[in-house]
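The chain below stands alone and is given as structure tokens, in the form predicted on its own.
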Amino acid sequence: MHPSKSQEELIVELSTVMERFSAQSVALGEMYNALEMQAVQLKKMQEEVNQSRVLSALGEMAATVAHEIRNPLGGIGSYASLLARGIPPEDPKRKYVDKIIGGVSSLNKIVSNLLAYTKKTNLQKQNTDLVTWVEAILAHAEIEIEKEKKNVRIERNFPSEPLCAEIDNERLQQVMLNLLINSIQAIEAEGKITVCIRSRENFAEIIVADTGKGIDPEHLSSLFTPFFTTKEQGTGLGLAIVKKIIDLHEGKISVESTQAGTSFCIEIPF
């Protein structure tokens, strides 16, 4: 037989079995969270595939849509365009007509944003100084201002130096635009408009802050969703098309409103 165990040897032996079966347990929580973390990228990856088979199967259906519709609308554009040509503006029957062409425009615009947004894009991006790049959409902006016989101002808080970012100049153009715009319209009368661009850590800030009248609480996680519009003659597709391109850049947009005006805030990584 052999001899029996001193306590300490016992307890010597203990410890080394608690000291195993601690190392084991953090092994086993490192390789926990190592498959959490590979969970959610799967389902991320997954969610992305799912979304990118909608959207190929939405722009399909787009562009058969739009061949569809565009023949017909072309034809009742021209027709409407002869009629204005024989009816002076001064004769009821023309608001009629100018109807018929608004409505064909506007039918132009929603099957072009639909294509816009389904349609896979292909980024073409080139190292941008985003102060002289915002300068040019600017001008345009100010066009717009002038169109819409606004007394609106844009006040500009740039860098002093320039701040380069590796950008798709023409998508992200569309993006500055569709805000820009949007808040043109968001003020009545008066007001002002803030253009702020700065670097934050890993990224460039772009900021678009307005004055107008502000976004209602329940529409703000609404915003960015494909055909929600608050807008009488919107589509719906504007704000969803701005998100689909930075998300291409992997860059993040968000939203703050109150009655006071509203701010869009871009985050593009260096």
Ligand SMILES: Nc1ncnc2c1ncn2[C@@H]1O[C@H](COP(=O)(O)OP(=O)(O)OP(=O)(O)O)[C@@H](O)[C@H]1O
The other form holds:
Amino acid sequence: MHPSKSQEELIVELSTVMERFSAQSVALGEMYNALEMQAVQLKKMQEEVNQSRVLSALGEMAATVAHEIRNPLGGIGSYASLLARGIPPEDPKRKYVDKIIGGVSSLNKIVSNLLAYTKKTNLQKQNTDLVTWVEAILAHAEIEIEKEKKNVRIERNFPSEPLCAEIDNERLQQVMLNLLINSIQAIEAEGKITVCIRSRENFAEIIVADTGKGIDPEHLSSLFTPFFTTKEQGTGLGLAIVKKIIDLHEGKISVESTQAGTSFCIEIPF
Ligand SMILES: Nc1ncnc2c1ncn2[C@@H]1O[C@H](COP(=O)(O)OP(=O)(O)OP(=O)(O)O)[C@@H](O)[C@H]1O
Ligand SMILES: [Mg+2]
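Next block, the form predicted in complex with this ligand, ref. the form predicted on its own:
And the full complex, kicking off with our chain again.
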């Protein structure tokens, strides 16, 4: 038979057990907290997945609607232009027809931008000399400058030799035009846009810099978010499309802006 334990021994034993118990309950508490944090994270991830599902469904719907709207819109535009031809400019009715034509052209811009943003894209890359390619795009920009009736000079800072990269000409042209048009719109009456092309270590760099009114620092983080715009007639899809196409090229885009102007820098990997 064991000799019976003294009261003191029992107390020591009990306090050891209690210590172990309290250490374990601390560990359990920590585990519980970690589990709870994971549950919160999981819930957040689940919400993100749901949101991206909704967004992609919305995107698909927007693309379908935009596509369906395009043809009737084209019809309205053509008929309105025909009507305008038959009405002399001094006739008061002409003002209304011109408003219809203006409205149709804004709707067309929204539809094309929505389609460009939601389009499922496989890039069609070609080996392209960036200098010749940009030069052709600048011709479009010159037309835009004339349309806006502004005195904007385009300065070229190009390499003397061809600089080739694998790009989807058409989609990247959309990028360049969006940047150039934003620059033209940011310039009040007169200013300068500098376009620079150069070769870096393993990427080509294209910079579009303007002497426009600059971007409010608090807007910088929203620029590439779809539908962010400060313009009355803007869709806010221009830079979202730009970002999407640059991402598809596995490139990068960055922006710097002061009150003296804005500069967008694109990097396209070779
Ligand atoms: N070069 C720039 N100078 C000043 N602000 C700019 C410049 N580029 C973009 N922004 C700002 O970023 C916003 C978003 O540009 P984005 O091209 O996405 O849309 P938008 O130009 O407003 O509309 P849209 O492209 O449909 O005409 C603009 O409304 C403008 O406030
Ligand atoms: Mg724009």
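We call the rigid core the largest set of C-alpha positions that still match within 1.5 Å between the two forms. Positions refer to the first chain, counted from 1. Predicted model, so just to flag it, every value in this text is computed and none were measured.
*Asks:* Cα of Ala260 displaced 2 Å or more between the two forms, core superposed?
*Replies:* False for Ala260: its C-alpha shift is below 2 Å.
*Asks:* Does Asn122 move appreciably between the two forms, meaning a CA displacement of 2 Å or more on the superposed rigid core?
*Replies:* Asn122: C-alpha displaced by less than 2 Å between the two forms.
*Asks:* Does Ala189 show a Cα shift reaching 2 Å between the two forms after rigid-core superposition?
*Replies:* The answer is no; the displacement is under 2 Å.
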